[in-house]
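A single chain comes next, written as structure tokens; it is the form predicted on its own.
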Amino acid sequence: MVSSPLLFPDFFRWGTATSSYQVEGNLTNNDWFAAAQTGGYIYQDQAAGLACDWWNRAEEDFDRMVTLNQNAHRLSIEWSRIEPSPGVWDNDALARYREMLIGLHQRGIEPMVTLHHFTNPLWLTEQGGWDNEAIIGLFERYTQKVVSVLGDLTPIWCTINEPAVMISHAYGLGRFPPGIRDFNAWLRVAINVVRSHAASYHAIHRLLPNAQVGIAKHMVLWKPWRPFLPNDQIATHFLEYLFNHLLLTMMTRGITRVPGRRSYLLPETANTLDWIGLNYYTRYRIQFELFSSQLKPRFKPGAMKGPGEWGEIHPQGMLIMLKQLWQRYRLPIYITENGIPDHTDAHRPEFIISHLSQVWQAIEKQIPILGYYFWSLVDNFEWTEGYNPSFRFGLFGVDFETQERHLRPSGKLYGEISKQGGLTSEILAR
């Protein structure tokens, strides 16, 4: 029997994350709407729809998370319901998310605010969205205005979620709207995006002094499919620095280098981040074929992995990634994302726990984690995989056609967790 416990310090955040498009419904106004309607990137063509109805229930499953013990949520704000048409304001949204942000408070739960989380506008989209440099005055604009209303209910402030998941899928990949496979302005954008944080930070701190102001950063464990050849090597390096550090490096420092590329003096983006938000779900294994120039990913036979294309779980990863978060960068951390596709639960339990021991470990070798967000409180619409079945995140499992949840053993066991403040010697016994 496992006899040591462990647990997190006092101040530890024990909480879930969200996002606007995924859970709150009836969003037809931003580029993922459109997507939908147009085809090709979404399961089977589907929109949102009334996704989890949050817009008219949030806080019944605000009343959920109190059944976990949660004391911390990060959510979103849609743009497009705040600002619908270019530089006008809604106000009846801007005071529903006060009731949100009142209710969360209200049961003992602090609201981490995420400003963008995938989507934009239309009246944007048309602009050119990423790919415009007036972004970055549009985003400091929308950022002042939603800060000027909702500011007094969290000081704790998320600019951007998984800017380098948007920028290759949207820009690289082509799988995100607006479908583009172009690295020159896969670079553009990226220099777009960072600009647009570092105004977004600078409008918040002139705001709320006191305001703490970070990014949720997708980190992915890459690893040579073959060590010993160094193609397989350097492709990795090259993914691993392009993925993981590129952007964080012009947050901190102003400065980076793109491979093959110039150097990108950037100055007042340096210093621009309080905290790192650390998203953390896979490793993968990279293949670099030399005559095709084609990366692969690949699986060793027998290897845990998610469905699809999606990677292999790892937990060991998590402590690999907080380690190097901090030894680069010497910034508080929240795990702002840590999830499972699992629609029978059957892995769920063992990940939580599985990764919150490496959590843990870090916080024994005095990195400071300030909290733990896992994706997601509730089953909700899962971008290009929409409401595929085989990609549920939840605790609360959700029937999208009556809105009914069903709390999974995954919820109960995290639950405890958190009443406990970690992983007590029973728990990791049973």
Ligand code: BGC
Second form
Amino acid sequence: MVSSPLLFPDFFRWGTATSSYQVEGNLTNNDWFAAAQTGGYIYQDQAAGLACDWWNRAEEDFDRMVTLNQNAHRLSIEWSRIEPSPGVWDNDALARYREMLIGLHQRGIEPMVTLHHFTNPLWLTEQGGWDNEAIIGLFERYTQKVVSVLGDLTPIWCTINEPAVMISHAYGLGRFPPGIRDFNAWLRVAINVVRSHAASYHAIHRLLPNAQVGIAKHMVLWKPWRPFLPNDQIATHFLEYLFNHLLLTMMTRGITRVPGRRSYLLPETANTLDWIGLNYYTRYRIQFELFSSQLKPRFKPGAMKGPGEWGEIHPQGMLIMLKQLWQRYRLPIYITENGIPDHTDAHRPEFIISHLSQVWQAIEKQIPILGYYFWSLVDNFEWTEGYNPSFRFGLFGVDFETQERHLRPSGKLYGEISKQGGLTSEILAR
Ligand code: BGC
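And the form predicted in complex with this ligand, for comparison with the form predicted on its own?
The complete assembly is shown below, putting the previous chain first.
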């Protein structure tokens, strides 16, 4: 099918995203390294090890970004590096991050900086991590330190990556450390996370009045497995609110109602988003059995889905989520992550085109979308999947033995799209 070109606005950011523990290497002072030692959380109990060795060779990958015509990159700062023990700051680490951000600018790449991407310093975990209210002040102090040193190098800050994923996996499903399954803990932690975000938001704005601060929010397209059954419908609504909207409601309105529980009024958390980052990956169909109280994802035979429990690939969900975010919150949007685990690269090129087509349609509908950060530039450590070969997300494949990179066809394609500023007729025809 040949279509007319889908061109994006001139200001559009064409980027990729990464995170500290997943790419930097030699991080041993955080809870994910500890989880590899405890065992039971990660594929083959793997730690990230050298990962992509960014601490030593990030610039080589920045050069690769240039070859893909990128003008933006989202990366994260590792709290356990900056503050290896409480109140002790590692100035060399901060200097290295300065060097990295300058390196991006020198290549015409605008950095977006995430302050927290899943990992906590060990000393903080020992104090109860997110389940201790003290984290609010500690996260604020860490924010102040980072922003006072790096603030001149970017106005775009992302406080916390995927808070709902982190809370749900760590305190609801027990899959991320500390492996807790308790809805009361989930709620306590959710409040601490939102208050930490708010404290960080205000701290950034005190230091950088023109900063643009947001979060990266993972949104799942939830659907009832049996659309005609109230069980599945109610469970779907519940997840949609709890997972997709509860935290955003608190961060925009400062108030929220937790189904079956109480309402929370937290005025200091209201209006603490200047933009919303959408991380969109999958659709899940949900089945809920009343008698056993079992809630589980179900997959139709032949559905286009990722490996293991990874959900369905459903590009139309991108537009649905963008519309939903815009209608509810009226804030500018960055697509802070979108990608597919595909070690063969058989599906990634089509994935990129089909999802970007949806983004383009959203822009046509006047939804203010500022940029797209593909997950990810390079293969990297994938949390509970560790280095499971089925979970490769990179535009560049990485040989973790030799640190060699190879450009995948999808990388070449994304590079062309970024160069052209969208999907040209020629790209669509192919
Ligand atoms: C996370 C990334 C992760 C990616 C793929 C997101 O949930 O922010 O760190 O690697 O999705 O699973």
